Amino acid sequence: MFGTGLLKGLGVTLKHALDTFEDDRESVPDRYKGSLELGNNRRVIQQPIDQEGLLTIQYPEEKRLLPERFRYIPMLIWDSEKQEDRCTACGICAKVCPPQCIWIVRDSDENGKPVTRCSEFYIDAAVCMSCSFCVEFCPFDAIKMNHDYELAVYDRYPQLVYDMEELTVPLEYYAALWPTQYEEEQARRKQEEEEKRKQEEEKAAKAAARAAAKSAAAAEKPAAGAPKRSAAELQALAKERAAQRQAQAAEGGGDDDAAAAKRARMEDLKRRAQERARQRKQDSGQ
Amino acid sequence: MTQATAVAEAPANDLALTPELADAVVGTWAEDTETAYFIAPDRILDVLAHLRDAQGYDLLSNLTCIDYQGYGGKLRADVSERLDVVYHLYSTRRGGGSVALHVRVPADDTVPSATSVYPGANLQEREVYDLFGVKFDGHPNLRRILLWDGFNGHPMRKDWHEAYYEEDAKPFRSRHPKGEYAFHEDKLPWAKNTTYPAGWDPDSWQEAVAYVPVSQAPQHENQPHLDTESIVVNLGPHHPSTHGVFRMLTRVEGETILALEPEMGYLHRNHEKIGERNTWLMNMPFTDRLDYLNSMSNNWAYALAVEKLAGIEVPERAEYLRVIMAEFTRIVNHTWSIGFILNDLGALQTPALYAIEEREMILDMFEAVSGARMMCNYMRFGGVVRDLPEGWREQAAYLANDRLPRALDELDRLLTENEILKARGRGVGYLAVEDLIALSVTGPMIRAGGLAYDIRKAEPYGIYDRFDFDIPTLPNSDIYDRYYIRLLEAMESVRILQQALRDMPEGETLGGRGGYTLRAPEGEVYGRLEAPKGELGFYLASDGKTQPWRYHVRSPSYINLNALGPMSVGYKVADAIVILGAIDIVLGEVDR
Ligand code: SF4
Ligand code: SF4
């Protein structure tokens, strides 16, 4: 009969309307279940895959919970344990970058000899295509993908050309964004370090044995390599360094200003990372 | 034709040409990649006609060109002619592989146009003319297509350099270890990079509206009582119904279309030139940006071609993952395109939004596995880059076994029997399937005309021969069938997904590190697959370096537009909108 097709179709639209209506009558509609309430109508939403009815999200008040692998613009990792940048200025990321939007200046020591540290590192975020090749091929786990996607600015130059300071985040920030990958990576790095240490120890032991055989007189001298310190000594050293840093920060002025600003930034990022980790935990708990 | 390099013995016999044509073949490449025959330029039309009529090669799939200036390889080193026009022919009836023909000419020579044998050569020859400057004798409408008339030079020639030219090949030396960051604007102030062709004056130039075939259309329809006049109307370039920046130049008599000519290139970025500066791997994320709805199948098509060229094996699990991603992509594309066909028909937004509910879920799945919803950049040479995250397979199985079949059934109930859709779609935009093939159209369009030609069956790639699925066909070759075939194909994709998700083994997903230092052996290859929009092919030639010597994308959206004009003539303006919508184009892929 003419018109049955139309009526059937209208039935489908009616079902959609009813689904949403029913959902909305519940005290917590399905689409808000499992989402993190930030107050003031702001939420981080993770929709269940069997969600029926309304699926839309009221951005920017409501945001989606991003999956761990989400990639946007790269960030550089500041190793908070070792208190150093992980990047060694090897340049592999700049070589694999498809649109060639990474610029690296390798640092050099007083004699002009290149060292494994960069003095400048730029990423043109307007050109970056978020491909993640730099991350894939960095041999030092020094560059990772950031999740921060609200980057709009009024001018491309220089705001969207990120320098090292803007790119650098502490390790904890990365650990909060990429928990699974971070765990795997830490395990791998530990193992590698262990192996390296063992090798070095063996080497040192061999060298020591050789040295001992060569001259019995110098038996008291420690073997080649860094002198070993006890855990207590190391802790004391760390404390001393921290005190120095604090004193520097208190003094302020000159170069230290920049350093202090950087530390403040790191602290801020760490705090944000912790918040995020908390969000995640809360979310997965529900 | 001068002496060809490295002529193999008796090549003509492999082609099974008639004795009169045997002397048309003047050589082959000495490489052990795909065999390619050199044909004497003046005999190419005879050879094409013979292959089409006597051997059933009815589809001129790919037509492109290579510039050999400065070629660095060994096997093709002493090429005397600079340009080389390449043809790839397939048989839609028999299936199977291609015949590759080469016609080599000096830089300013002409080649006979293949349009008289294969009308589908139309757009591709215009592209070669535009980007390489090869003139085609006898082409009905040889104008620039992607670039405008005031563009100086032919950019795909190796000696042409772009405005911000740095070096011939990446990585550029200025990035490391002394990174010299410079704002692009400072490097080359605007206006200094503008040159015009000799004798061309920007001030006096006016775009000719009287393009062939619009100019050749009949000026009047026979109207006994009215003195009417046909007029030229531009649809687009800025118009929501053109699905991007695309223009249809039409001559209309009242509401009836007398002639229609597609105008494109607004989104042209010379993807192929960029591709020839890039290393092999760098091109992978660029392919995402071709048909940006289907980055997974784009990735796969490119990986497929490179793997064929370099002889790279793919682990079992990666093969399954590729199929899963590609079929999810097909569903994404088809539901999206159904939504838009209905949008163009005036069923504004409701079907489109219903259609994309599940699309959103699939995109979230893509994001969880690859890190991005649309620019997935997921495949590498020899597999895929990451294994699935925890819980992914279960969610995908829920989608494939439960949610997607339900959603597609719902779309079916919503639309298929709808009387308005039938009234608007039945018999509109008809073109016989033979004509579509002759126009090099591929994909759902020809299956909606009754021809079960699908590369997944005709020349299986990956592991498609292991799955149990059908190629649906519909008989009428009109808008309605083009809508419905997409729904049926999406349902078949669901079947493949169910099997793949059930059978996928554990194991490796990538052999090696994905090959960022890959040097493909010298040779050429044409790799293709059944993308949601039709045959997506990559024609690659390597001189043994870290960059492709030639990187060409055979894009279905672009080539399917061959049929837009012929399909629209005689219908109303409102129908032309839907006819375009039912071709299902993405301008990122059309303009490249
Ligand atoms: S980020 Fe990694 S790849 Fe890039 S220069 Fe630093 S260490 Fe090398
Ligand atoms: S994500 Fe890709 S484009 Fe962006 S900086 Fe890294 S390699 Fe370059």
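Numbering follows the first chain given and starts at 1. All figures in this text were calculated on a predicted structure; none of them were measured in a lab. What we label the rigid core is the largest C-alpha set whose atoms superpose within 1.5 Å from one form to the other. What changes on going to the form predicted alone:
Relative to the superposed core, Glu110 shifts its CA atom by 2 Å or more between these two forms.
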Second form
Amino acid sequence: MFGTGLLKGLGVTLKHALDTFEDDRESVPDRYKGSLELGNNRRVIQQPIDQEGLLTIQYPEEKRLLPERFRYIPMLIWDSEKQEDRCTACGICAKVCPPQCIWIVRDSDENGKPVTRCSEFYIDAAVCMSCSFCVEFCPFDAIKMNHDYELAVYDRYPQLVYDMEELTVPLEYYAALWPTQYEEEQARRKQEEEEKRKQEEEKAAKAAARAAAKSAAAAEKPAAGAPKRSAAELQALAKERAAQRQAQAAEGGGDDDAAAAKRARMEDLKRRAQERARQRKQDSGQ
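Having seen the form predicted in complex with its partner chain, please provide the structure of the form predicted alone.
There are no partners or other molecules in what follows, just the one chain.
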């Protein structure tokens, strides 16, 4: 039993060895099908699951085509369309980072007031655990995971501490590494911008409707206070006002007569008082 199983195992090994040798002797071996030729015997090889033949890659001349969701260390996105960094220095990535390998310094204007952009951004690649928490929690899609894994250096500090200049990449670089995710994000951004535009249009339409309603109400208010009258009504109103003026004039005349009578009585009383005074003077002289 054990002897037959051993022979079967050796037979399988021999079959694979012969198949690999035969495949490797072809002009284009199976492992090079669909690969990218970079020159100087350098290739980027795609290894599907159903690949046959030799699977060993001669690194560093030959490298595997990395899957889209491969992640190593973060990178910052420079928005080429808006010509600005997406990062607003909110600090969320630094707060959620498990090994605390991110440091951020917010920039200030000429008056010393903080502004929504970074002046300094550092990541310690030696500590980063490639968890992509910073990517998942970033509300502005400003930080993504890079595919660059060849970061070997002789000195850990400061060569593995990357600053903002070393971490920043253009938007096109991210689109090339993450094509599917990039398209999904662009579709989501366009939808959000369209919804925001619709909300602004609805808000502007409501404001215009309120302004029109106010102007209409203001126009109707004086009209309600001064209704239109016919010619006959205007003539009657004029006659009524004329009669009122005559009555006021008559009342004013009666008042003048009463005042004149009062003055006459006062003059008569004054005259009588003067006569009595002269009479008393004469009597006292006698």
